[in-house]
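Taking the form predicted on its own, here's one chain by itself in structure tokens.
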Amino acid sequence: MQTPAQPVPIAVVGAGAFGRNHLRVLHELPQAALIAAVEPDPARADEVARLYSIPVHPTLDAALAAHPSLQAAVVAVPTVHHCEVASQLLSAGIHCLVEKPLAATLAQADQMIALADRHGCILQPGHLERFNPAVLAMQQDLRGPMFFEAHRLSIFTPRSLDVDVVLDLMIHDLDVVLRFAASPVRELRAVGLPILSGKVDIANVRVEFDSGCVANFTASRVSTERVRKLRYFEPGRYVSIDYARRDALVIAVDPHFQLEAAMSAGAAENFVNGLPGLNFDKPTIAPGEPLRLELESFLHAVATGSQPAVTARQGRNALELALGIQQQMADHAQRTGLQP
């Protein structure tokens, strides 16, 4: 991806855990001119100002007044504030990358999309795993997946407790599977439980698509281990993506293999040291940090006026599915007496 002739003047709104990651990467990118940040917490603001030698404003109003050249912003505030902050930026003609989920409600997402359209702005949801090198590689070689199994498990931290595990973790996998399955949702079932927080901390979901494809999702933020994996099955092929390692394993059926012939030819030792008829492959995957690739893509869209790699409509679709899952979990809890 080419570097634009002039770096894009950009600010980060919110210097919490993930906002600081955006600041770090933007500070390094030649495509970006990091000119400001917004952070009301004085200690965080002082740290950001010291690390990146930029002004840090306590309010978005102050930042907009001080930086008329601002063209783009990353919105990394709590989800409940996404719509308010992004709407103010979009109304000022400023392109936005908004951390996932796009908004807290579909009405808010629709408001943000309408504002982006009205003011000719890029609105890109921060679905980071779409820029995972393994996902980027395998989405170029899809062959009609019909079954997905996604596991996203994390050790408990007090981060992102303003939302449940579906909007915190599972939404990454929902977005990727919606992209890979490329079919409307027909039916979903879900169960979830609060464990340590006041919101659902562990959830299991089954989704069926109009195409007949089925996907199972498990997400937990109270696990004893960290797992980030997506597996899917296609006719004659199995693919396993490890998000954390940014690699993939492809197991394909040898079209010339005949089980009956192999069995009649011999001996059980033919099956002891491996699985005959299966070809194992580790695709070559270009290295890259997903956040850097995401921000480079966003800046390219801003500089060229092109459609972002992840569109606001796709972010809305992932949010719609996540909210449907939340409703299914609430209905299940009501039926089973898990809540009043």
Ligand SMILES: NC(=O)c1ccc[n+]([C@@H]2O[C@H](COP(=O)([O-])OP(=O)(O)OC[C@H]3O[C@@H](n4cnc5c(N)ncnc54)[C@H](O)[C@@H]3O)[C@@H](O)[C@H]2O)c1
Second form
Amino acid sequence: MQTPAQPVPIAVVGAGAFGRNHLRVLHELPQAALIAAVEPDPARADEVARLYSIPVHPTLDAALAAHPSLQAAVVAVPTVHHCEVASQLLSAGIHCLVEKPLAATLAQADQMIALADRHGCILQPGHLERFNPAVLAMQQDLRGPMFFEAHRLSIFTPRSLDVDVVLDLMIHDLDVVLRFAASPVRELRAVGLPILSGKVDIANVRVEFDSGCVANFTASRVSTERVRKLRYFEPGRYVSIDYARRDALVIAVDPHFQLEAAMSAGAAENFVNGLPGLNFDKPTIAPGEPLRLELESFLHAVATGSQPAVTARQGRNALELALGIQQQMADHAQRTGLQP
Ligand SMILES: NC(=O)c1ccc[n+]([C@@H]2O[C@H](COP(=O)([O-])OP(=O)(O)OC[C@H]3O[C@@H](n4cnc5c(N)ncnc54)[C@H](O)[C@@H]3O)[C@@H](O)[C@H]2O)c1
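Could the form predicted together with the ligand be shown next, to go alongside the form predicted on its own?
Complete assembly follows, chain above in first position.
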């Protein structure tokens, strides 16, 4: 009989809006031994200590001193602090799941990757949508997508305002499309506008890849509706992923369909009930909470020493694209006099 792996002693650093989601899931996972949290805000710290019966330390120094058995940590502090917190953890030999985006700058990302390599630690960026069951399912069945349309719209909330909408929201789609397109970026066009936060709150981007594939991204955190969709076209097939519903619609062209024959055979009545020659399919997708799947995957990598499903290098690639977009938005603002 196989011996079950020991639960991984883990802590969450930053118990804000998203850190508390990590705490909730880790508390439930048998693969994790949630032993501590770090949170400087006393009210949040008290609430977490009460909910999960764990010590909550005001500083990372205090947590590291109190828990020499700590093996892994989730870093869920504001993005501008990812590097300083993760660097301290990695230097102490602690495996890290760092919330997205991996860091605020490429120099910071490089520093974190070098520390992870030096100390033999796993460094996984928190690209949660990679664990969306719809993304996992369609990733198994890619047929050379050539055109992507990504929409991520949300209603304004006063959170993650240390970064703009590209690093806050669009980064999810950048990471998924980089994975799906599997080709280097050749050209970028971008426009972004600050609306409420003083940083860019709405952005539209066109990326062309070396393969010729083109991707359009729209992200807004000042919308009146919530939309999280990725649509793409492959030869003979259209796929629409709804991240929120965690499902996909696949419309394939019947390879035997001939437009001229259909038109001459039945003219208009052939088209009354929708387009002939198209097969609609809703693939069966196993349900699952992306955050739970992400944490299970991270804990598996820690327990087995295997490469994480999303690597630090992929997190760096998404960040590099996001920073390139920011540069293009700044150039566009300057050219057009749209400076904030
Ligand atoms: N994967 C996702 O879908 C997703 C969604 C939301 C947020 N995030 C990411 O999670 C991170 C946190 O976002 P949030 O919305 O929870 O922010 P938040 O401001 O609600 O929470 C951050 C918390 O970190 C604490 N903190 C600050 N500095 C700290 C330090 N040095 N040590 C310990 N705690 C510290 C703050 O007191 C606060 O409670 C960001 O990187 C954000 O991009 C990811």
